[in-house]
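Presented as structure tokens, the chain that follows is alone, the form predicted on its own.
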Amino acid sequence: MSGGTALRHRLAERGLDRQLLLLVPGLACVLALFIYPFAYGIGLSFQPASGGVLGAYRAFFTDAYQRDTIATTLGLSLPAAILNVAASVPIAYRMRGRFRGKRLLTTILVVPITLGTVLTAEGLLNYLGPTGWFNRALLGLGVIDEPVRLTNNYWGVFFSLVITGFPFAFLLILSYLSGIDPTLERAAATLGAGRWQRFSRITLPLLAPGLATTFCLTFVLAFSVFPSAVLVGDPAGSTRVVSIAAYHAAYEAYDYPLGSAIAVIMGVVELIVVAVVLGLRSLFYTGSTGGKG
């Protein structure tokens, strides 16, 4: 037997064989791309020039125009991710079966993931703004006398994460009810369960996991909002997001510990609602026959 083919069958008493030399790629571009500059972003944390090795972390905590960007983060993307996923379950039911224009209305759901969020900022500028169709109807009707400003403050920013948030959530939710086996609800239709019944007792628990999962996605993707705060939002005031404040911090004030303390706070915070969230799914039953959560 030649050396090489001892060494493969040794690998194979392992579990090792030649086709999980297959992995090596990937995993070299997540070392290379992600765990190498995550560990050295939390490695300059400890680096400030000043303070101590946890002087950075303090700065942060210790300024009030730093540290609230953490209660503005979250509540631009708290109820942006519950909106989505709120408003995601009905439609995502409805949209089981089958009927006429079910493909045109999905394209019509999911077409924001196409937009981009700049835009999708452009939109808004142009629907909601000031000198927008929006106010310009109102203005013409004589509802309103001066233009609603829902745009370049909070409602801006939130009004983006719904429209570039909803499409993930409403994919998710519909992969997950997909997996829910239909017999179930017309099992509990012929014991005389009504629709709210069959939704409430059987398919909303089975279905917890996914929205679960759906909204720890969709909560983190609007926790990182960063364009849509600049181009809709007030990016010096009322929407300050962490995100923000790391890139001032570390692109504007040339302070790259601070800069990478803020952007591990920022996962922090991102861990702690996830753990929560995954933590309250246990609370709701989801039995042994579900979905795909």
Partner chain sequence: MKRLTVGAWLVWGAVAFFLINLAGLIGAVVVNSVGQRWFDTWLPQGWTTHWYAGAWEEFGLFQVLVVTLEVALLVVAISVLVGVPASYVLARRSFPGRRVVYLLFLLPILMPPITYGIPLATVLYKYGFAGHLAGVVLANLVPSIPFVILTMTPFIEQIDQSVERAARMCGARTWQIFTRILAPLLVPGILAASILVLVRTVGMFELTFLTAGPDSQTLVVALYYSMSAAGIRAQQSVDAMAVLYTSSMLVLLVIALRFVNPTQLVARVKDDPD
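Having looked at the form predicted on its own, could you now put up the form predicted together with its partner chain?
The following holds one chain only.
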């Protein structure tokens, strides 16, 4: 018995004791529902019906129609994520501090989160369609001669990514910006720093980690675009994104190895982008933010 107690003491000194058992349910869920299926999917992707171990990957990369889905997805998700983050910064910067109607404005800017893909898609089709209000107003003002085509192509999906992604990016950026101590900027102002200098030399570097995190999360949202690419896009052509390819392979062609392989490729591409962004961030600035970055 004494040996057991001694061992328990030694483990406790290194920070291991029974309290860590509280982690077990959470870890069990992540292992059973995330790691195991992922490993299973990777295993499955190496067992295609034909073509040997790498057959599914070869099938994906040798078929231009499949391979190009990666470029299509990046072509949609990178600009959308950049625009969402870039637009959030100046708006959030002006919304720090207190002013009348701040809560209302925040709520209005956040409302698009509740729209859901289908209402956004229906709205884009109705509003931006050839006989929709947008084209009707432009025609009425004499800006254009014939309706602009903004749905069932790249732009429809892009707008839907901006509408659903912007509120999310804005909330995060606003939250990071409010975490930066405003006295720092006031100190700079007393030393004679102008508006732009205060922003670029103080706020922006402190915001960099938050920007990187927000970009990554917004990018993940945009990268997995699936329903809107089908509903407002051109799912067989210009907006055939990689998640459509994965879904088709797994659930319409019932080729689970190919579906899993595409899912793995998708994950790898996404993680490469995230790693590049986080790497750039650490080149740019390595300190900590005012809050928990």
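Bear in mind the structure is a predicted one, so any value in this text is a computation, not a measurement. Numbering follows the first chain given and starts at 1. Here, rigid core means the biggest group of C-alpha atoms that superpose within 1.5 Å across both forms.
Colleague: Note yes or no: does the Cα of residue 111 move by 2 Å or more between these two forms after the core is superposed?
Modeller: Comparing forms between these two forms, the residue 111 CA shifts below 2 Å.
Colleague: C-alpha of residue 192: shift of 2 angstroms or more between these two forms, rigid core aligned?
Modeller: No, residue 192 moves less than 2 Å.
Colleague: Can we say the CA of residue 139 moves by at least 2 Å between these two forms when the core is superposed?
Modeller: Yes; residue 139 is a residue whose C-alpha shifts (by 2 Å or more) between these two forms when the cores are overlaid.
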